[in-house]
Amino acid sequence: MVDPANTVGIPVNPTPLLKDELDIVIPTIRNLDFLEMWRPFLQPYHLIIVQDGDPTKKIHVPEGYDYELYNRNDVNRILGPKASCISFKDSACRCFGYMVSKKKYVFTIDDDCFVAKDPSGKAVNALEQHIKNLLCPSTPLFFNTLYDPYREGADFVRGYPFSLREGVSTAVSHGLWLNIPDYDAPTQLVKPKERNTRYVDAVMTIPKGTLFPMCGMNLAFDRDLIGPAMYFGLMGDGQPIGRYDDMWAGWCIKVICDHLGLGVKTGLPYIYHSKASNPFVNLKKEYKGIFWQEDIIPFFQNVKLSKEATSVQQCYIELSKMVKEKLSPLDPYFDKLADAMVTWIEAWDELNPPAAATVNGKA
């Protein structure tokens, strides 16, 4: 068995990395008591909490945290008609937090995720490791067999091209989980007691041209580099599918990162995933996605964005048109999803207008 870390007595970090450049986004339907365990590592940062479900329910946040709390009424008020692109009764509601953030970096975590322990028993500061991942380059163009060559004690192996050792900017850091694995419902049903106790002390860059199943419960990204593509889709209440929100975003960001020459890292840090969701409820949400993904993944594997698409927004709009053309015959839902992707970009640009052009230093 693996247990969460005990953080009692660990002091709050007086000099946290990127304190004024990073927001923590948390989707929730319940009190955020789990933040007590995270206090040594997360308290110095600003939280953006997106409350799902009943907007009249009061959410308790432990004292000492600096936070903004948004519910569905706030989403409707701020986005107006474009609020339809934000999922309801699904963790994809967290995307609203990405949109309203004004920081360069975002770390998002679920409210059932606790602090993990490394093999020595030390509490894992997941956010610090995510920041380290984001601040050092990625190597998507050539795989290094010692994994991350920029990590202390590692380097590029013999035969690695010197022309590629500078790497590329890292846009996404994808963390993992101990205890409850991130399984789909059929796997949950056949392995109900399985727990992940294997801590692999490694970070690697996902190679260019390779997709991956992105999990949104322990994730950080450079909002300036990839933020407009970090849309978790139209899922949950009123939609025929759920629990594919982070997967959809992962497929989208990966093809765009590949196109724009950006990197995605996976591995460390670990969090402790405390509870398994109901596999029968999950199966009801997932079953169409389980069939659809056999067509969706080949679609993304064959996406070719144009040379004219040089910004994340341009890439995403092109991608939305391809979704409408290629995936709508699979199900009318994808026509609606493609429209929501466009609405998302429009809403993003309204809340995040590009900096005004300057001439001789004057706007």
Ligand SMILES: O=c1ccn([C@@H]2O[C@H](COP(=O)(O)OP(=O)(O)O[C@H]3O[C@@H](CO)[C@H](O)[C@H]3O)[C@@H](O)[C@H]2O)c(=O)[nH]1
Contents of the next structure:
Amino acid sequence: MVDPANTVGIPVNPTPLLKDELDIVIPTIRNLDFLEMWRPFLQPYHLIIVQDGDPTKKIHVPEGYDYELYNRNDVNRILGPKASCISFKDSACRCFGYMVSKKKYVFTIDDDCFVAKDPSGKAVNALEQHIKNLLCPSTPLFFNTLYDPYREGADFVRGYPFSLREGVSTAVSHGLWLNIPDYDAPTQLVKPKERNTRYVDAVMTIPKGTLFPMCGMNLAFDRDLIGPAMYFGLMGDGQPIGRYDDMWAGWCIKVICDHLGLGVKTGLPYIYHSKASNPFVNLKKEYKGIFWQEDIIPFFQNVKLSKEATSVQQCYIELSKMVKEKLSPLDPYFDKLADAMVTWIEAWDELNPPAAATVNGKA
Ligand SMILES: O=c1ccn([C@@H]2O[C@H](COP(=O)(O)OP(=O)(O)O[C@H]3O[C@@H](CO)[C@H](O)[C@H]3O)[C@@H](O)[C@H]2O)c(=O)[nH]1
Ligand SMILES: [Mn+2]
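Having seen the form predicted alone, could you now give me the structure of the form predicted together with this ligand?
Let us now look at the entire complex, which starts with that chain.
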């Protein structure tokens, strides 16, 4: 059994990369003691805590962290009627943190994710690896069989076109998990004791035209490149589906990244996922998604965004129209979701007005 790393005694990172350009977004219904273990790697960064559930509950944040905390009352106060697009009683609420952030980068992590150990026993600074992934180009147009060609000690292999070696900007870095893997409820039910002990030392770009199941528990992204598409949908309270928040966002961001020529990476870093949520509760949340995704995936595989869609917002609005037209026949839920996608963009642009257009050089 792989156990989490011991970070006691590790000094707080004296040279935190992107310290003032990155926010850490944590959705929570629990206390945040898990941050004690992350202190050496995360303390220098600003936290955005999205408190789900009962807003009167007091969430304890360990001393020494710089944070802002938003509960449901704050979401309603800030967004007014547009708060309807932010899920309640589901980790999907985390996307509110992406919207209120003012930084270029976001790292989001669940409160039951701890520092992992690599095979040498060294504590993994997951944030540092995500930053490396984001600051390095991606290679979605041609697969490099030696994985990340920009990594120390690796390169492009023979036959890799030189015209493609510059790569493209990386929009998303998707990390993995030791111990409790992110399995769906049926898999959890048939394999209750399965634990992931395999640490694969690789980062790879997900090829253009290929979708993937994006898990939100250990994820980083470039807000400027893809932030407006990182909507985690309508899940949880009052909705017919849950635990498809990150999946929905992953399918949307991937078709938009493919369209805009941006990269998505998966692999390192690992975190140690400690808590298995209840598979029976998960099954109730997921079962419609397990059924619907057999139609949703072909929908995304056939999405063609127009050449006029050159911004993330334009792509997302185009996508919402396709969702309304092509997925609403599956279930009226998708009609609501398509509208919520538009509300999300309206709210995003309200809180993140594009840089004021300059007229004759004046803002
Ligand atoms: O109603 C809720 C429930 C939970 N949270 C917070 O969200 C994360 C994830 O919660 P948890 O670890 O209990 O659930 P998992 O099944 O392990 O989560 C994984 O499945 C995906 C389902 O959405 C999710 O993206 C993965 O992370 C914790 O921080 C809880 O505190 C919440 O805010 N509201
Ligand atoms: Mn969890």
